[in-house]
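Only one chain is shown below, in structure tokens, and it's the form predicted on its own.
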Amino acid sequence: MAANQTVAKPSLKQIGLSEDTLWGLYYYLMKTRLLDERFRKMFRQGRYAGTYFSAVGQEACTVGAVYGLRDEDIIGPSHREIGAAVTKGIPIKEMVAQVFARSTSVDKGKTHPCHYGSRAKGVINPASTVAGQTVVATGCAMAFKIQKKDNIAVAFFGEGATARGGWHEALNYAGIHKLPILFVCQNNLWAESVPARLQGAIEKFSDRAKAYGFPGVTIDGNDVVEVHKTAQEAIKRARAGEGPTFIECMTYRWYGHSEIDPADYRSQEELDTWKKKDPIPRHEKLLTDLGILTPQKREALVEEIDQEIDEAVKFAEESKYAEPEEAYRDVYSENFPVRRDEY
């Protein structure tokens, strides 16, 4: 390029989507990267039990996917989709109690951290078993289907669930009965300490819709505006009768499984290279050319978003755990709605 010569900047026209989306989008990735964060060093200080499962790095799968649906609308979220519980709506004292394991969690402190779940935001309790949400997210959208309504399910998980049964027979019955529901992997190369290429004989993952008679596709996870409008894309088929789609997001995780996880399976090459790719400056650098972003924005968000995480910490330090008979409760519903002899 000669020297007198400068890159046109993009535009809003070019990007097909509008200022508000753009800046919402902003907003949710910022959101999910400072809780995330936080909650890796409240873990580090010894302020919960358990361990944490760290998303740092996938934000744009998860918040380009669920951005723009409905309360209605269902996702089966697994343990490391912080950026769907927190672009769903959950409110962020709900999450930090949760992860606290404190009584004023929706699950009441029964349930390891990372598990949110909201019935208000359409959030079902993420599964311990992988690729377990997926089976009970495709249940969902055969109910919308039932109903008649033209509500959609979002299950999400990694390359590594593709391996499991349950997973299979999930997307089969959803191919079978063209169910209004996004089957969302985010592949970030590793399950756990497995390789992908150890995980199957494939390149794409997202081949393997072909099996089960939908479509699929293979897209750059780390760009959140390509995530979006791939997802919308698949969501406005679903809503139409139109079938279920697997988006294969290409990804990757910084930091170990969990925080128990040294992570020393991968190179120090292969993870600087993938931070180079930062969903956020990404954004950052998009909003900034077409004039959206300023520093004094970026500043007062952050300060606005720390200030309503402090304030969620509060809350759950102060809340109390439950009482040991709290496990009795929940267990079975008390309005069953028909009796055992009218079966």
Second form
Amino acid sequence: MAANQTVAKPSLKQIGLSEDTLWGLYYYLMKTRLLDERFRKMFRQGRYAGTYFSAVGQEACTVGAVYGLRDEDIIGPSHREIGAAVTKGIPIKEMVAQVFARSTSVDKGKTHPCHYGSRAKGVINPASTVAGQTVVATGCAMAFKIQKKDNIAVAFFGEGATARGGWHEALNYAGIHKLPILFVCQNNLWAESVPARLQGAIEKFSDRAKAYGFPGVTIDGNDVVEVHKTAQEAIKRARAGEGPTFIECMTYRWYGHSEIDPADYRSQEELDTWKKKDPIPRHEKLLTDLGILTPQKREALVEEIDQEIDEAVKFAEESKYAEPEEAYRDVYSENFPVRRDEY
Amino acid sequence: MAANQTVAKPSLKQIGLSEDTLWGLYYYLMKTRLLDERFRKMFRQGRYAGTYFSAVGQEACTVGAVYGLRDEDIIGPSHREIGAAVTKGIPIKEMVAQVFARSTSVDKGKTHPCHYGSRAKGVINPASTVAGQTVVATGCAMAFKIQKKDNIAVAFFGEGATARGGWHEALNYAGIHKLPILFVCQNNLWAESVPARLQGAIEKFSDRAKAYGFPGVTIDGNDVVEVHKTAQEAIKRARAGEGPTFIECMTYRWYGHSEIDPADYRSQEELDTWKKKDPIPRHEKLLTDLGILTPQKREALVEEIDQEIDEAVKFAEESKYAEPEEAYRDVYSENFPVRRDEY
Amino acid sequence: MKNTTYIEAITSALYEEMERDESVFMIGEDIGLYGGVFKATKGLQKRFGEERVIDSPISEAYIVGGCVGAAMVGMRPVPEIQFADFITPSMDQIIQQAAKIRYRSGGQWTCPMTVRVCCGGEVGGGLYHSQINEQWFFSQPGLIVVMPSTPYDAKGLLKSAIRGEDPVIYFEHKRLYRSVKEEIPEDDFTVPIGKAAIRREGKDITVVAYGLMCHKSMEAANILEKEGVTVELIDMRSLLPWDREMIFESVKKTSRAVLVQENTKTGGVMAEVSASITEEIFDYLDAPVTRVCGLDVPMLPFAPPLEHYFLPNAEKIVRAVRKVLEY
Amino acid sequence: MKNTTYIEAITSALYEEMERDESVFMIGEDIGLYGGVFKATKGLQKRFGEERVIDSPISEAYIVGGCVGAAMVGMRPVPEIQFADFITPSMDQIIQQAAKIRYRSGGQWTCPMTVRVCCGGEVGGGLYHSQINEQWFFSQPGLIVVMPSTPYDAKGLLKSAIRGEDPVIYFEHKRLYRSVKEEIPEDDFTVPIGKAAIRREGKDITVVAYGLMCHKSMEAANILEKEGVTVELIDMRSLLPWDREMIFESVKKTSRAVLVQENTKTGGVMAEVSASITEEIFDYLDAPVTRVCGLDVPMLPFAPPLEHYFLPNAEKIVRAVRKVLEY
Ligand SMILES: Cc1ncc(C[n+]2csc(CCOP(=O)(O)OP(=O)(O)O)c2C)c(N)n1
Ligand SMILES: Cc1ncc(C[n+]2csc(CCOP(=O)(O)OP(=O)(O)O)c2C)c(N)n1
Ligand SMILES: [Mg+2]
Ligand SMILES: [Mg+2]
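Just the form predicted on its own so far, so send over the form predicted in complex with the partner chain.
Complete assembly follows, chain above in first position.
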């Protein structure tokens, strides 16, 4: 059981994750990256309206934290959580339809690109108020506790969100009641054009956890293995009723805040440094070293994902916008019809 | 200059405060206590409307922090800061007129008892939202920094207020910009009926300061000397541009949240323990030991203050309520008359 | 039947709904052991435990926002805002989350939540313990807004709200807590949301009101009756949606309307009622639809004469009715 | 005179007021080096430094609440709310602090603050980048509320706001930033708060609008002119206080009014305008005052056909005017 695996096994054991998991993480990293880059490209081609928030460079934070969650676990995302949506299992088709705001999207075009959500997959459709879903996700965790379920919630936010009052109230409450929740901060150094030092006079944002009575850690957000293992540990604690954990993932967004932001407030040097820390080649190297990945496998995977995206794009582009009447739907339950305007 | 003062001086030196200061602190402690108890009595006698928030037992926190401030320094009080108002120098007459809601009050009866304020004395008239004036006072400190003045602001709040979002935003901002402000928390263990452990999972609320990048200390809030010295140190730092300090004063309110609260959520034992820690006899003992206070002096002081209060009460009770028309005043500057209703 | 005050009606509705459905829970400041500052939740924590009757920290944003999340995963939260004045810190959660989660998710997620808001003047509360602020929610599609004026409605509307599938802002008027009392059934009953109630039939003029103002209007109607004027008094009860049909029918009959609102006049709920009457049944009107409202100053100044001056009362309503009748 | 866009007018007003008066300063998200997400504050930090053009953390409650404090001690703050959608977290500071500090202090303290709020639809912003929410502030005594529709007014009203002694909510419509342009004086000028403007004289019907809707109404008036109908178009500009006299005078003359509002219909500003017209000049009306508004659904859905359907436009206005004229 041990002798014939001496080449790869030791490292896997060291890493502490299974081959399946390592591959699963890779799969979602790739899927997130390829979808994200496709969205960017299509935005520049003018193929959909609004704007687009890319998370390229940050994939390890979301993929690592979300991989392995159950459908009933709840994600409270913000605007830069494409990776969480993908990894939690929202079908690519739904996501593309959402960005294209078509009638085939779950929200039927009502919101805004990048506001992915799915009840079936336990992802809260985001509102835009920064840290909004941190509060709501904490409420889900409160419910799980009352319901005596071992579901958990994972709230994602940027370092900028930690300056918001609602964010504080949520973490404070979660600490008092030891709620089953992970607070995952994607610290990408910038909130739009504003550097992290103007969001809080603190070295590590994870230290804020102390103010709420639960542990916080700052980790390399571009190392999907570290993120995943840290999250798994925190999830175990949460499911066991031991309360929240604050995980600050240091990372970087490669592109502008949204696609219309040239991001010229940052230095080229800073960008270059971080591009070198791309989470994907890093994980690929590990997989390659472990013998899990080969160039052929990679190619096959890219092809598979690209095809899925192609189909999804085709589906979305062939879908119509909803009829104007759709505007009147889903305001209330069927108990309350909306007052119609005359003109 | 030294030889003939050998009896008292060594202790004064040890204490590190002048005789004047120690007496001044005593004066305001007594003035606050006597006025507060008078207000309570008059409420029970039905002599004014609304309700009353007593701070008996907590006087050392406010008196100690405020004593020695300048008129131009700003106080951002909440509802339990009678001691701050008295010590900052708001005339007793004004305060009684405010509680009696008469036309001779600065607000002419518009607000609510205990919402003392004075522009001349640098005290913000409070709104009731918990932690409201913490945010506003932080803004005053922001202005002082822009104006390059060495004025400071002092925000007062209870431990319950630390759970509020606005509070977080204010402290966070103050930390980022090293504003000249003191955040003084009167931790009296209860927020109405809710114990401190349900406001935050943290041993010392002052530890929250770390989340904002400035120092916090927890001190005995019933020791006026300790409060004053701690505040003076913090004030010096603030005036010198070294940023905010969080001072948590451990204390206790003897009576209900307001006069209509029987406070039966607390144990008699807890109350008794804290009554023994009454800040006034404690300071009196010190002053007596130092030879500053005698029973005669005490009696004379009580008489002087009582007389001032008597006069103020007479003044207020003889004052009329404002004419109804007053309701229309001070909504806007004179540039904008209020739309009048017809009926 | 049981003689019940307005606040007892609320307490018993909460009690019964928590008994009926274990997904119902409450969170708010001082609602636990203390039983709420007005004792509306008295005894509930003792009966249902600390996990279902939660003393929250002073965190209105969380109180509401957390309940949105809980509602989304199967609970029926009944958060309490201690005073309507302190609903401001939770505006984001009410407007951007509760009101829109159904809409923005294309109906996937729902928010069956009842925010109890203690509100209103004539209790010597001054500027920060007398507010209502109902107009903010009234103008937000996705929310339901109700304000009962009787114990029967207080109980029946609260039950409907808790059992419903939409976020409800339930305004309870603190002046009515102990000042109104009536016999109400001991059996389970609900009051439908969206339906007004005719409190008194009349043919000369329609008076529309809600909350405390229904009682002021009733006083006015009693005075006017002695002058031979019969008032048709409508209690809106539901503000969003409001019962357009009943109000329009009544005004079609009387051709005259006076609308009474406790809150500041400009931009209030009655502006909409007036505008809608004009828009829809203009031809029936024999006189201008007229509002009697709180003054256009911050709601409301504390000193007794100022409070009195601010608020609509029977006298003011009578004056307005007379003027409209003379028109 | 200088050909100037709406956003350039705003930038130059800010620039000039900061030059004039060193107590003027700005705070908001991304307003510094970045110059604001729409570039309204471009170049200002460079000129006036980081202490007077402050990049705030994402803290709307502090942005507004801090400015209230600064205003009280001698500054004239001009905080920016990046999108009107995100004004909700600062409701407490606007309503309970800014609007009431003068009142609750008996006039001792004042709050000369101008909150710039970027607002409005027809920019593909969807549910959370299209809101206005003007009705909340319109119903709050103690606040001033303005919304310019032209570069001239954008500049003149902003200057009046900054120089005034009261808290102003200054709504700037993002759809107008670069789509309207006009010659405006290079010399200093202001536009008085509280006065509406007649954008086109007419005798058949009065159309009242503000912000983007003035332009839609003008389009409608152009269409109607070809049918021989002359519209008197009034741009409210100031919402609180609003120019009752000018609107009443016009309606007295035309006897007919259509009110156009971008936001959701129920409980909006135009409900008050309609109710007031009815109350005050009922006898002059030959037809019901009629509103053309955004739909009664959350403002506003994203997909282009839904956004279009939500918003009033020239066509809808023309239809309403025709109907009122035929009445
Ligand atoms: C309350 C609020 N204020 C402002 C905005 C506009 N806004 C959207 S994202 C963003 C920056 C967020 O920064 P961060 O939290 O660090 O997340 P990141 O974009 O870096 O992922 C801002 C200011 C908003 N959506 N909500
Ligand atoms: C935002 C808000 N929520 C609720 C209240 C009602 N309220 C007034 S004082 C208070 C408790 C305050 O506790 P703490 O901050 O500890 O101050 P203390 O009364 O103990 O001095 C509450 C809940 C309020 N004024 N504002
Ligand atoms: Mg960031
Ligand atoms: Mg306390």
